[in-house]
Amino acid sequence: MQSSLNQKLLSSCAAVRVVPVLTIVDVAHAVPLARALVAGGLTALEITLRTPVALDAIRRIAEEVEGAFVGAGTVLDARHGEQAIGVGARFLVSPGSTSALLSAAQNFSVPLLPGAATASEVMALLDHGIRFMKFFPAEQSGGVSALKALAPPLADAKFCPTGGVSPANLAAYLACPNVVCVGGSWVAPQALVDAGDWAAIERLALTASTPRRS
């Protein structure tokens, strides 16, 4: 079941190309932030489970933001996954993978995007029927050069590189044949979020979404 869900996630992410990775510290920011990003063309949103308000933020976005495809990031175990699904997360993202998490994912009703950083980790996920995975931490793991090197021997694997992706290297990542989309936080700088400058964030989102429209 998870392999087919993972394939559906690949298709959804291929349509957006950039997935904002958001660590929300004030739940009051969740809905206006999500609305600004969606208005700018970035509809797939990863809310990291790193703050006490993360689950509430996911719930509010799922209930109130039309057009948002909201997911939970930093999912480390089955409990995280079940909690996130319970509040409306439509996909889950993990920085890596464990046998316990992959086993639990077979019972999840939403897709899991597990992380991999080496050829062996990629091969292990392929053995589980997972073709679409997070490449993390992207820049520290070799970035574009590493992804290009992985492509010929592991042609079935497709990636969402996250970690160090920025406007400066975005085009290079998206040009990799095995990259479906990228994850990044630059589209929602904390200073703009704190200031409530949703118009500026919408402009950043529009700029980030431009590659998929070209």
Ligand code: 3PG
The other form holds:
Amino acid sequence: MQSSLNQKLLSSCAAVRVVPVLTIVDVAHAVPLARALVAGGLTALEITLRTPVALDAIRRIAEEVEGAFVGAGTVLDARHGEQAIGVGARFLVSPGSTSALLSAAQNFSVPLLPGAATASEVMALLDHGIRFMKFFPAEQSGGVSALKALAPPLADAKFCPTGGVSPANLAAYLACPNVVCVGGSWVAPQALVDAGDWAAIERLALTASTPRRS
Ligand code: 3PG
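Next up, the form predicted in complex with the named molecule. The previous block was the form predicted alone.
All chains and molecules follow, beginning with the one already shown.
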């Protein structure tokens, strides 16, 4: 069940290639921020469950932003997952995985993208039928060269590297055959969010979404 949901998420993420990772502090920012990113071509949005307004932000985006495919990040346990699904999250992202979370995910109605950073962690997820995973923290775990080294022995694993992805290394990550998409916060810098500069964020999103169109 979760295995096939996880593969469906791979297809959705392959279509967008860049997933903004958003930590929303002021819930009033949620809808205009999401609209700017969607207008810039980034339709899959991860809202981290790290602020008190995160669930409300997910709910508002799910209800109000046409074209957004909104998910929850920093899902550490089953309760987080259930709460996020309850407010409309269509996918869940976790920085790592625990056996409790993976068991709970079998009953989730939406896909889980759990994190792995080592060969053993990747193997454990493959054992659970999870073939699409977050590679986290990407840069700190060896970045592009680590992904290239993991590819031959772990050919079934496909990744969304997140953590330290930026315009400087985006193309190199996306060129890895085992990379489906990347995640990152650089498309929505806090200063632009605080300033309500949605046009600037839309331009950053357009730039980030351009490689897949060229
Ligand atoms: C996260 O989950 O916070 C991601 O790692 C975002 O990383 P970044 O801020 O380096 O893009």
